[in-house]
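The chain that follows stands alone, in the form predicted alone, written as structure tokens.
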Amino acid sequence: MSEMAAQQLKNIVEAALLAAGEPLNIERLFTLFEEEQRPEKKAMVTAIEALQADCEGRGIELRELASGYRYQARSEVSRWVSRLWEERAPRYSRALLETLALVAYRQPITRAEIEDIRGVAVSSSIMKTLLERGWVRIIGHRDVPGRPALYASTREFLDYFNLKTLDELPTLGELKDLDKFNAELDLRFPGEGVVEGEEAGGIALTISADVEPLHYD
């Protein structure tokens, strides 16, 4: 590909994920173009390796997801970006954000032994808003009376959380503090919708890390 063409690929790149709104992959870029125009897989991936190149020293970053490419504000300078919203978002539950870290370290689970491991009831709104919001999604049901449902997370977790894999997650010390974390979430996603569920102080997490990462295909 010639410097003027792959300089023309790097723009339409650019601009695609800049316009997107949302993580775009590789493939979904090759459908931007006619069967015929349609760059090799080595010259896209230089445009995406220019592009990130071209945020070093910058507030903006372009990381790569679970589900594709995005652009975003840089970590260190969240908290004045965080200003353009005027209202800031409740805070995640300690109930649901336990929840939620259950499923993604030992999926597939299901909401019993949720609740044998937290020691109380997982409330049906907190499954519900979790589902709602897509972190967490039924793959089957175990095998066992009753025939409960296994639950585990999905992609859109993963972007949600800057994450590309589940190998991505952060220690299940760091995990511990929950308090710490929310207030993490409450600075790196301004605006966002009111998550509702039990509130459950002083319990504990016990994860065990010998579980099998799940991966997306």
Given for the second form:
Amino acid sequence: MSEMAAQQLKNIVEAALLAAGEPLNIERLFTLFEEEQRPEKKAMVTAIEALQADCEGRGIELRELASGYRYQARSEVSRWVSRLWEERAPRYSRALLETLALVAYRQPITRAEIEDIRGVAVSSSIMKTLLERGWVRIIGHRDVPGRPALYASTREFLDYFNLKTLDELPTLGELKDLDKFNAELDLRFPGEGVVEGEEAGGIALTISADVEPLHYD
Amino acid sequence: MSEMAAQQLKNIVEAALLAAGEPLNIERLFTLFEEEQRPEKKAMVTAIEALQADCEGRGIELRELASGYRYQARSEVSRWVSRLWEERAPRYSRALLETLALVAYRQPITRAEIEDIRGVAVSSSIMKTLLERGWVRIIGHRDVPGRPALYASTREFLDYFNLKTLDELPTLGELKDLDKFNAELDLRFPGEGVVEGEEAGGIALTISADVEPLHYD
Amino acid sequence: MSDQPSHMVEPPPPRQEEMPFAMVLGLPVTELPRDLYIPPQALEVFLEAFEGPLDLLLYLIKRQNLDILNIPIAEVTRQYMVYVELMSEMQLELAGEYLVMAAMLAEIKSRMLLPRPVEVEGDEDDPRAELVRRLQEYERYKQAAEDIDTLPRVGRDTFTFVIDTPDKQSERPQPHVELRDVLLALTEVLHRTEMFAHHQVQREPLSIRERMTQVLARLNPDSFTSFTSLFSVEEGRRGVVVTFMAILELMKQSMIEMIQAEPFGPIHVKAVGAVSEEA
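Alternate state requested, the form predicted together with a further copy of the same chain (shown: the form predicted alone):
Full assembly next; the chain just shown is listed first.
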């Protein structure tokens, strides 16, 4: 067979470089062709240069590295491409959610108080996670021996859960009712999409005389 | 951030499809973008179609398969690209292919049903190979004594054979009624295509020239 | 048979009474089937290539251009037995299914020989019907397998790509939490502590809690803050009350200190603890 058309050569080189999974140098590219079909070195270089030029303005580039040519994603798009391998978000433990709830409802609160209510120790990693997530912060220290840190919820906590103020959280009494009608949870909790001030206000109105207090001690 | 420029979207999608190492469907492509940046579905489809059009006349194509879009080498260049690797593509035994065909066309199907149609036992190693390759999976158990496993084909099977849906499998031959025999004395089998000597069975190549090959016509 | 010519010609007549090559249907076979001359090694490969009795039968039928719907049972049975005997002769692993099929063929053959009652001739099931059904059924999947084998496939007809992404950015995603989950966690705690058992009325617990946090955040542990500056008139009476209650609660819980130098003098407030850098 006579020498290959420039376009066909370019097509073969492009597909081979993409399929190889490793950089290919010119010598290796030559091995793809039977002796009698083997292109001139000049033709090969021209093909590679044309392929490089084709990458102008695209999300990929054809780079020459130490061991050969390799297609790779440009750094301009790597921010998006990287999300292909993003790990799934882990889930928070129940202990963490309980701690968060206690900080929200009983702030300012010390770790010892949380442990007292939960009946189990609160691991340092839970407090650390909540602080790092920015949902909880230390706002002071109680004036008792050891001067324990006082934890409170943050603006970010409210924002994340789409609340304007802590008031929009259901009272413990409402929680008790909701607990009985678990199925209705979706309809009644604020901060779940539809809800804005209106719903939250609705909840405030439902407070009745036997409502659970947030008694402190 | 406002909606992304069409070119940038196209660049990201191209790089992601090339970097992923597996087919990506539209839903997966959407996950590359933050909520507020997420393109319209229409824009995404336009980008994919533009990328497909860009492959015209090249050695690669962007195909839609069962589990999503995949860039791949066109068969026109596979002769050269395959020389990147020493080993040849594996050949599959008739027993394996027939078992695979029965799962693909008759799913969900039990091993006993496969054996019934093929007239011989199906070796465990064949089922194991098919399961390990991810072409076949167990989707349940038939509610009869022994609760035999029900096998079905997978998206990976379709991807591997370059198909988007089971509908794209070659049409299955028709069954002829014995009663109608006298009416039509066509000697050809329904669904029997022209089989090339080489393709009909690897066996033809391994027996000597004076041996009648194993194909029937 | 080694001295036989290499093409399909009439085999030479046996020169002597040799041991039968095989016993087929009780008759000795001393020669290979006429249409089957194959060197022994190739023969073995050839025989092993059958995917079972149905495959072998299909081969016999197709080779003679017979129609599957009108199988000459006697002849096909004879040929089938020759192959089966050949296989056992060569000590190939002969699946039991081959013998089951042999029995089935023999049965069909004998039924074909029986005279059919005239009156039911039209309705009489062809004894071959079941065999034909099975052969056709197998044939279509055998064909389907061949078709699948010719589909373009990865690693043979097409190749997939993976390009490198040099600057991968890995961002560890944060867990998502629904408010519902937080509240459910709280009810769990409350159940455990039986806090639900208490019944006291309190109208604005959380706004006081929240205000306590706000007041505390404004106080400095190193210097005093004016008590009145903690109140904002714009908030109205409710706001003032909430702030006042928050301050009382903070005092009760030893979180703040309050100093009044003289009766009716200005009151000053200070946080008691060292305030963290975040506050």
